[in-house]
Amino acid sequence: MGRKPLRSTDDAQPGGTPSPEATEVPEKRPGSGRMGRRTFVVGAAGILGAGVLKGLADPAHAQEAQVIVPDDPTKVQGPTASLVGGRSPFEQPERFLHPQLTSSRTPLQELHGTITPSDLHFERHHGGVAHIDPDKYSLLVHGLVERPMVFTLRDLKRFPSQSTVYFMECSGNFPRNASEDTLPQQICGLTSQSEWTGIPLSTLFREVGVLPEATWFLAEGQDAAVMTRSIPVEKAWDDAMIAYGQNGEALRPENGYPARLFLPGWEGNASVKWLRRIELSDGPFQTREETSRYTDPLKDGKVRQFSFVMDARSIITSPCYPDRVEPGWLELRGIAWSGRGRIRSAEISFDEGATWHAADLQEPVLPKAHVRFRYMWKWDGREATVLSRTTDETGYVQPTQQELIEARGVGTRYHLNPITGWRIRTDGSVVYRTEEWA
């Protein structure tokens, strides 16, 4: 893992010096965020110095910090205030990295509530992370407009702002033919939720005077791939925004700093990061990213293009692999979301979908946002399967995998949102309920 060991003074000798005996402390399972067990050698109490405290306060050095865990915290003076806070060394969730480092997945099984910490928001890059000087940033809006204009970051921040909570999801957020030892973040960790701050795109469109014949606009990024997508103008007049803030702070570089396009409820790749240009036109631009990619081949030989909206979906995040449960009452927990609006219901099945039981939704249930659901269940110790599905306010019901295959064939890669679940074995171990994609 590359971390120095956590240290403990559970067996401290007189004078505060730890004994030489080994103490068990949790260590995180690589890629999962879950704790295993490992024995570390207890270190000297003298390591509690300014360098250690700085390591704790500085996220860039947090993994290198050595931490003393006192037997009685009331007898030890704690660290002083720091410039930047950090997580407990016992809580170190991590994103799951793509082998080619083009994406990272949010550890859904490690999160509480509905807001994803900014440093755990999923990533998807086509040309790596662009690093941009905010003082040199500019956004050009031109094409079918009355007044082509260039906006600096300072200009954007002078407009009236708004802060809204929305999820974001990559259209490729599902692994086909996954194995039993699969985590929730590997199943659909390419979704996250934040409070986004910025200005409505409609504000800029009014500023430049978009012409009536303009029906599409091109969004172009400033990354090495020069990511470009065609977007219907109607989305701009609806709820599209130029975001420069995320969860109370500036955007993180991997999420588009200093400014990005954000399209609530639509596939993440269309929310172009590091936005540098918007061009208005009377038709789509047919760019590389919307022709060779992000299209859905159907079983009849046709291709579904511009399938922007993310359909309703749910996943149980607890219990899940690699949990181990005991007979008795369990609270099944998960999240549900839909790009079409609010979630109307979440349901649980214990008989492979033959019957469904209503779960409780946690308020507030916001449009185009993750919502938590819960269901109390008494496990009798026999092998069981638990599935979840959701229905949104439009009446759309999350489909089974077989229904998706029958509708589109086996060649599609995007917008896969099948019902998923977990198998609980008689020994209490929890594994992913696998299905062959064929």
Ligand SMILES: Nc1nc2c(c(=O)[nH]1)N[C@H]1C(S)=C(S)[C@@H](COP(=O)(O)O)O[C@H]1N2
The other form holds:
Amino acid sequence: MGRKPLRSTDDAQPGGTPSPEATEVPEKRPGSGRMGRRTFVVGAAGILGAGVLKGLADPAHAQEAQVIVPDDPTKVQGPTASLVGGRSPFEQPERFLHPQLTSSRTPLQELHGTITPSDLHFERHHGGVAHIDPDKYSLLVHGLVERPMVFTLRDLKRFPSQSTVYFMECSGNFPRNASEDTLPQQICGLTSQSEWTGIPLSTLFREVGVLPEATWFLAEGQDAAVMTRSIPVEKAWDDAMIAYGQNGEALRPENGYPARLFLPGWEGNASVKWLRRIELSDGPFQTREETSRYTDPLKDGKVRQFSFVMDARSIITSPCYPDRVEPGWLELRGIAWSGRGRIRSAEISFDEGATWHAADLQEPVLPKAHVRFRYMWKWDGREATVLSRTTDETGYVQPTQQELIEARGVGTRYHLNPITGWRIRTDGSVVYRTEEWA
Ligand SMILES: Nc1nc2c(c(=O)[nH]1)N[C@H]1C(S)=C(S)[C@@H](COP(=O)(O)O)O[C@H]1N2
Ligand SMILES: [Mo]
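Please could you give me the other form, the form predicted in complex with the named molecule, since above is the form predicted on its own?
Let's see the whole complex now, leading with the same chain.
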């Protein structure tokens, strides 16, 4: 099936600064149509030829080289083994780029299972990608501690390590007033999942001897934005990590190489990439990213600050726009996740939420992780709507958009997790079930 080029949705927010994350449906990069190419290109370091040069001219495809797909692969010797593998030329999943290139979104509708390939993990950069020499990397931990210390990457890697699967989500992950031709990637592609390897932050906190009066810490990045956020110290004693590995390899530069803070289940913004400094203190630092940004206006004129936890959410990723389905059995597939812990259930509704039917959850259901759900459904060819909603182990139920607006007002841009779904028309075409904001 082909992907139509998407028009951008002008979702400007009245009375607010436009946020690259929260307010716009990003546009697809021009000229990157799927499967439309005559010459296939595939990532394959080690294959030489015109394709390599072509790749160099286009940084987005720097690792690509041309391959030939024979009519009968049994009649020709195939290419040799290579240093680094690439995708089948028939599979070209791509992130969606924000027009200002400040973020890109995971193609959730093209993924299987629950792990996001590292090169498709969403990105959000406030000052571009920082490139850091691992030999020059250091992390300073100071402030209200007994022994201020500087750790090199080597030092960090000597501590007992852990590898855990967690989702990561930007809190600006819902485009209000999206149109029917909207992909899952545009609805909530600012979430991805990886197996993160690193050390518990508590290890470093014990090493430096965090003082009892320290209640918050500042995390600072070494990028052009010098991203800084204040985090309650309890998160360090709970499950915060310093991550240096992602899906079996080193972090990608875009995701914070060589080391980042990782706060499971909390808004992505606080997981500071390219982490260079942690300062322990007896209160929050009130940085730009936690005062003018990442706060949620409420109905009563007040503003919610330090809303760290990502609320439970789900999305059906198949079928979705722009699929076309046939009458008969369909497996509805999607993902559900919660920053509070495990997903308890994912449910499907065919009657706008009047009744709900339990979907199967793929085991193991991990805490603070995307969980795949599936539901077998026989489509009778009549116009239909499919919605998904999830409930987490704390009993939190994913709200409708109306419930969200009633609870928080219309001004909120961050932490929007409404129930969403798809309309299936009699011709089998699938479109986003639009809902006007407010
Ligand atoms: N140093 C630094 N850390 C950062 C950012 C940044 O721009 N600079 N972006 C933040 C935001 S807004 C999000 S959502 C996550 C995104 O992480 P990712 O790019 O690895 O997906 O990183 C956070 N950490
Ligand atoms: Mo973000």
